[in-house]
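Heads up, the chain below is alone and in the form predicted alone; it's given as structure tokens.
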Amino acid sequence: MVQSEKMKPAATAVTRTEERNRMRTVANNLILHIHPTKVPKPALRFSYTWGLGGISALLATILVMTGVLLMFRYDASVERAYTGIQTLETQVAFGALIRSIHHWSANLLIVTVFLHMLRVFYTGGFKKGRGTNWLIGLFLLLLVVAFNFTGYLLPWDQLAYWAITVGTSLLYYVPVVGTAVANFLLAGPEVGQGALRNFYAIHVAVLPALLVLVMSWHFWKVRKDGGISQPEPKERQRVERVTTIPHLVQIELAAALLLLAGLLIWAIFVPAPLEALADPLHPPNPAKAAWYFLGLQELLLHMHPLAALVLPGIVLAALALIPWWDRQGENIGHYFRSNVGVATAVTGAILAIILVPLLVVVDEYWLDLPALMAGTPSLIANGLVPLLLTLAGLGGIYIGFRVLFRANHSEALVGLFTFTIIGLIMLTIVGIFFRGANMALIMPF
């Protein structure tokens, strides 16, 4: 009786034991799931990938997360909604703290996912026959950005209904189907309580389902193109490749911590935005889209609706063309693809900061194409003349970089690229900072 006695802790301590190896298989196995068991060494230089995609993909879980949570205090309904956003915050226990961190989390993987899709172009990495994932991670950031927008109108304050009825309105200008989707979305000519309710029911469902699908998709095309793209070895030289456990999984997991400890901090210090009650007969002025939507706003200040919809139609068709327009493979992993790269992008980038704000302050005072083509239909005057003007200007800037720069035709696209993204992200700035009241422009301070 007594040696049993004895016994017992040691066996206790063989099944802790046991237990623990038996948890560590689990979590590796899960872990060589989503990773390849070895990866190049370049590939770990937080410089080179910046942790984008994991970064994104824990973003979208700590949403997933969040939102369930938000879920159990939130209803549906116009009579409701604002009020249990109210009750949310101030008399559940962390309330407040878990909508706003599942508020940043959702602007900020907008941002990341983004970032990660200018990472994936300036390295090549849509090449060597990984354009089918360039395609799923642009579609991604679609998705992503129909969650932001579907989850904008929840609170049912000022600033998520004004924002939403400017939103939608665009949909109305698209040829064929653009009535017939917005009347859908919102489930009747103007956002109501149909408009909440399927907003709700796409922002929790349907697009939680696609995301989920979706993202597996992507990591499972990751590791079938062979992990992510590297600059092409040279003539007898051997690529070092280190094990995913521990390599890789460290960096990975600093970089997780690092990005909760900052998103907690600032969760806490910037509580997410409640405007007053939404009010239909009371817009405010400036009524403004989402942050996201506000370059296209601005475009809308400039152009016809529908030519300011085709442009970004455009820009979008030729993104997914790019892995069909740049078989250079030979510069795959190289960031801007050379040294002539670097210089058409910072070129560029340059373009874009002087011309755009320069154009708008041009349209905003001086130019008036209807007025100098009087009698001609707005959408000719307005909307096509524009519209070829500002694709002739981008055909333009890419001669001007294979003449100037000598450039080949991939290094003159980063160039292109770069103007874009950049005029993109200059126009959004000017409707962010720069539109006051009635839409005119001012200065912020």
Contents of the next structure:
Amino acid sequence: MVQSEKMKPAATAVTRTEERNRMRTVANNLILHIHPTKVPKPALRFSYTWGLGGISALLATILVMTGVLLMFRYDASVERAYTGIQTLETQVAFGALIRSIHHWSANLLIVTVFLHMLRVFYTGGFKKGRGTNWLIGLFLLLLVVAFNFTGYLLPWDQLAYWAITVGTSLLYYVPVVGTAVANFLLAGPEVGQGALRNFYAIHVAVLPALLVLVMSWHFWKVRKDGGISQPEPKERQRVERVTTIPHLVQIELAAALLLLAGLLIWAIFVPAPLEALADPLHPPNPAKAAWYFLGLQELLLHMHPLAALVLPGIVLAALALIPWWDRQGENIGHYFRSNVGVATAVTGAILAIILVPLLVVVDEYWLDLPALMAGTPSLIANGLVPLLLTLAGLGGIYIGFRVLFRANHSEALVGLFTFTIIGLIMLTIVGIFFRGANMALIMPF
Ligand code: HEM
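Switch from the form predicted alone, shown above, to the form predicted in complex with protoporphyrin IX containing FE and output its structure.
First the chain shown before, then all remaining chains and molecules of the complex.
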């Protein structure tokens, strides 16, 4: 009896150690399903990837978890959706916080995925057999936007109702399939019960299923492509490899904890917005789309709607083709390719920061293409002409980089890409801060 009592603590200690070891093995196996056992040491440099892919994956996970919690209280009915959200915020423990985390994670995800795409582009991460994964990534970007767009309607407040009304009205201008897609999405002549039910189903069932599938495919491709892109080692230089556990995992853990802390603090102090109940008879003035579509809405103020949709379509198609358009294999893993690439990128950014707002102001106050081409159909005067002028301008910028900077094709594309991206950001800034009642140009101060 005495002996067995003496042995008891030792036996418990062994069991605990065994238990801990078993748990560690399970955790390690889980990690090694995602990562290889060893990674090149240079790939650990945080300032190479900024952890943006991993952060996006973490945000997507947070969104799924908080989204499932929200589903317990949400009712996709035009009578009950809004009051359901109000009840959740005022009567459910941590309800407002969960909604706030979901809301801000969704907005942040658009930013991190976008920045991740920029990182991949600027380091040439789409080259040398990684073209398919670039395309998969682009599809993920569209999925993330679709997630945000469908989720926007669900609170059924003024903000939601009118942003989706403005957003879906653009669909009717898409040639051939636009009206059919709009009719299917809205399930009626305007945003109403049918639209709310459809958006909810797409938001909580179709898109999550697609996201899980496509994200898994994306990660699997990163591993199949031999890990993330790296600068070529110099001749006879051996790349040092270190074990994933603990070297990579501890960096990922630190980044995840920082993100979670920041997100939590932000969500506590800045609650997710909820305006008055949706009122189809009283649109706010101005009625704006969601912030990530405001660049597009701004474009609509300057061009015929068809041209304002064709232009982003061309940009998207060019983005999809980038791995085949820029096949120069040198300088992979080096930001902006080379010093010339840095120069074209900086010049492209400065040009966009000056030119785009300038063109917005000129078009708002002085330029009137339809009046200049009186008698010409609006589709040509206000559509085809500005579209062709824009494309010619982009072509001119590319040629300018080739000639003036003696840039090679890849370096000139870096400049052109930067101009386009900063141009889009400038249009979005104008849309957010400089458009007031009746979408007139205003100063925000
Ligand atoms: C939900 C969205 C996305 C998630 C969760 C995600 C996640 C990741 C992760 C974890 C990596 C490993 C390296 C890193 O962290 O940078 C990666 C690499 C990569 N991603 Fe994404 N990604 C997403 C969207 C995109 C987008 C929008 C693109 C481009 C259009 C893209 C293209 C790529 C490519 C080509 C690689 C390999 C890069 C290299 O080898 O340097 N991804 N992604």
